[in-house]
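Consider the single chain below, provided in C-alpha cells and representing the form predicted alone.
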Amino acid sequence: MSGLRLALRQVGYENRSMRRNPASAFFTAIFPLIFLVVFTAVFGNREIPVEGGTTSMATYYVASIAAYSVINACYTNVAMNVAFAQDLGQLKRLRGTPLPAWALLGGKVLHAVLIGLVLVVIVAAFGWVFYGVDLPTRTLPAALLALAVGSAAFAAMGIAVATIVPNSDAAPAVVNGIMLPLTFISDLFIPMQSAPEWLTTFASLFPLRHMAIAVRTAFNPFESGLGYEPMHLAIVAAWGLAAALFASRYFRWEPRR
C-alpha cells in the first residue's frame, strides 16, 4: 500500500478515535461557539470601525474565532496528541511498524486540519444564522488561502512544541502557556485599536496576529480588493517553516527518560 493511502487510513483512525470519545468531540465543536457567544454578549453586538467603514462586533468575532478554531485544532490538538503519544510510548511502538513516519504524523496533521476547517464552517454558519454576519463570497479564495496556510503553519508549530514537552502531565501547561497569553494581545479576543503601541509591536513578532489580520481582511464586508494579505501570510508561513525545521532536528519518538 502506498504511503499516501496509509496516511489517509491514519486520518480515518484518528477520526475513529475522536468519535469514540463523544465528550471530547462535542466540546471540540462547541468550544468556539462558546467564545463567540460570550464575547459578543460581554462587549455587545455594537458597531466597531474597520478598514472602509463600520461593522458589527459579531462580524469581527466570527472572523477571529474562525482563525482561533484553526489555531486550536492544528496547534493545541496536534501538540497535545503527539506529546501524549510520545509519553505513553505509542510513537515508539508505531515507529517499529511498516507505517512510514511521515504517514503517521501526516495523518494526525491532516485530521487536525480537517477538524479546524469543520469548526470554521460551524462558526461561520452560526454567525450567519444568529447574528446576520455577512460571509465572504468574492473574497472566499483569500479566506481559504489564509486558513490553509495557517493550518499547515500551526500544525508544524504544534509538532515543534511537542518536542520540548517533558511529559504528558506537563503538556497542557506548556502548550497552553505558550499560546493562550498571545491570543489576548493578538487581536483575536479583544480589539486592539486602543492598545499601547509597544504591545501591538510585541504581538506582531508572533504569527497569531498576522493570522487574525489575514482572516479578518477576507471577512471584511468593505474589502475592495480580493482580500489577500501576502505579507501577513508570509510571516505565518515563515514561522511554520522554522517550526518544521526545528521539529525535523529535535523530534523524538521515544518517551523522555
Second form
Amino acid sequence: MSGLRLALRQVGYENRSMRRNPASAFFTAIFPLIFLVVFTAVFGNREIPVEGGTTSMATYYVASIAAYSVINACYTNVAMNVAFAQDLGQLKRLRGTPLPAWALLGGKVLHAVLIGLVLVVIVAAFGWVFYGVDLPTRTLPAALLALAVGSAAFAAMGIAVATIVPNSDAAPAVVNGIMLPLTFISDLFIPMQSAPEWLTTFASLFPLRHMAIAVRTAFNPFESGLGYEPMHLAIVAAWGLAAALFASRYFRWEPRR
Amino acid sequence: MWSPPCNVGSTVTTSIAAPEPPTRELAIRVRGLRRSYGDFEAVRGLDLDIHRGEVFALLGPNGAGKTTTVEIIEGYRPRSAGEVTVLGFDPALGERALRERVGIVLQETVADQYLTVLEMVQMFTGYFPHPLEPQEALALVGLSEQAGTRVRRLSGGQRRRLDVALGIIGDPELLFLDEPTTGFDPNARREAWDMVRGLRSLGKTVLLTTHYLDEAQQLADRVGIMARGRLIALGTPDELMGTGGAAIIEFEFGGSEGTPPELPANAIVEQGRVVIHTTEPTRVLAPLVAWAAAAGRELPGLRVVRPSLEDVYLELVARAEEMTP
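With the form predicted alone already on screen, would you show the form predicted in complex with the partner chain?
Entire complex below, previous chain first.
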C-alpha cells in the first residue's frame, strides 16, 4: 500500500477510536460552543468597535473561537495523542512495522485538521443560527487559508511539544501549561483593547495572537479587501516550520523510562 | 563444587571459528558488536549467528546487555561498533524492505483501547505486502473468539496474545519475541509454547528473550547466555546442561547415624542435607546405597536429578559476574 493510502487509513482508525470514546468525542465537539456561549454571556452581546465599524460581541467570538478550535484540535489534541502513543509504546511498535513514519504522524495530523474544521463549521453555524452572526462570503478563501495554515502550524507545534513531554501523566500539565496562558493574552477569549501594551507586545511574539487576527479579519463583515493577513500568517507559518524542524531533530519513538 | 561441563565455554569459540555448512543460511549475523552509553559499555564485543528456521533464546540477567543487543538487531538502536546483518540487511538503516519481513513483539505495548481485536489486526495487515488473513493470525494465537471484543475489555494474557498476533500478521520470516509469556498463567504459557512450536514448524526464525529458563529449555533449538555485555555460553539446551550425564544427587542426612563411606570431596553438607554434583551418578551412588542397605536404613529424600538449564544458567552467570570487574 502506498504511504498516502496508509496515512488516510490511519485517519480512519484514529477517527473510529475517537468516536468509540463518547465522552472524549462529545467534549471535543461541545467545548468551543461552551466557550462561545459563556464568553458572550459574561461580556454581554453588545456592539464592539472593529476595523470599519461595530459588530456584535458574538461576531468577535465566533471568529476567535473558530481560531481557538483549530488551535485546540491541532495543537492540544495532537500533542496529547502523540505523547500518549509514545508513552504506551504504540509509536515504538509501529516504528517496527513497514508503516512509514510520515504516514503514521501524517494520519494523526490529518485527523486533527479534519476535527478542527468540523469544529469551525459547528461554531460558525451555531453563531449564525443563535446570534445572527455574519459569515464570510467574499473573504471565505482568506478564512480557509488562515484555518489551513493555522492547522498545519499548530499540529507541528503539537508534535514538537510532545517530544518534550516526559510521560503521559505529565502530558496535560505540559501541553496546557504552555498554551492556556497564551490563549488568555492573545485576544482569543478576552478582548485586549484595554490591556497594557507590554502584554500585547509579549503576546505578539507567539503565534496565537496572529492566528486570531488572521481569522478575525476574514470574519470581519466590514472588511473591504479580500481579508488576507499575509504578515500574521507568515508568523504562524514560521512557528510551524520551526516546530517541525525541532520535532524532526528531537522526536522520540520510544517511551522515556 | 560441580561446575558446568567444560565444553560449554568452548562451544562459543568453536561455533565462531568453524563456518557453518553453506546449506544453513543465516537469519542474523553479528560480529564484534559494541554499544556504549557514555562511559558504560553495555555490549562488549558480541559475536552471534542465528540460523534460518531456528528458535534461539537469548538469556541473561537484567543489565547483561540483552535488551540493547536485541534492540540493535531490531533496528531500534544504533551500535557503537561491529557488524550486524539481518536477513541480508543492516538494521541500522531502517529500510522498509527489512521491516516488511520481520515481526517484533515488544515487552510493553498497549493497543488502542477502543478498537476491537479484529480491527487492530486489520489495521496492521495494511502495512505489510503479504499479510496473513486476520482470522488466521487470531486463530494462531487463540484469540478467534475475542475478534469482536474491544481491546480495553481483554485480560492481560489476551492482550499479550494480541501483541503476538500483531507481530505475526505480516507473515514474517523472522520474529522477535521479548518475554512473550510474562504474566501468563500456566495454561496460557503452554498454549503460547505450542504457538511458538507452530511457527517453528512453518520455518520461521524466532529470537526469543525470556526470564523463564524452562521456557528456553522447552522452545529453543539453541540458547545463548549473556552476562556483562558478553556471550558467556552458547549451545543447545542439552549441550549446556551437559551431555556427559551430569547429575545432582541429594538426600537428607542428620549426622547422628554415623558417617557414610566415600562421600565425594565436592559433596556439600548443609543443614542436614547432602548435595553432590557429579558426572558419574551411578558410581557415586553405589557405595552410598550399599552402605544404607547394610545398615538397614533409608536415605531419606533421595533424589537424582539432571541439572536444569536454570541450574546451569545461575552457575554460569555467577561465575561470569565474579570474573569480570
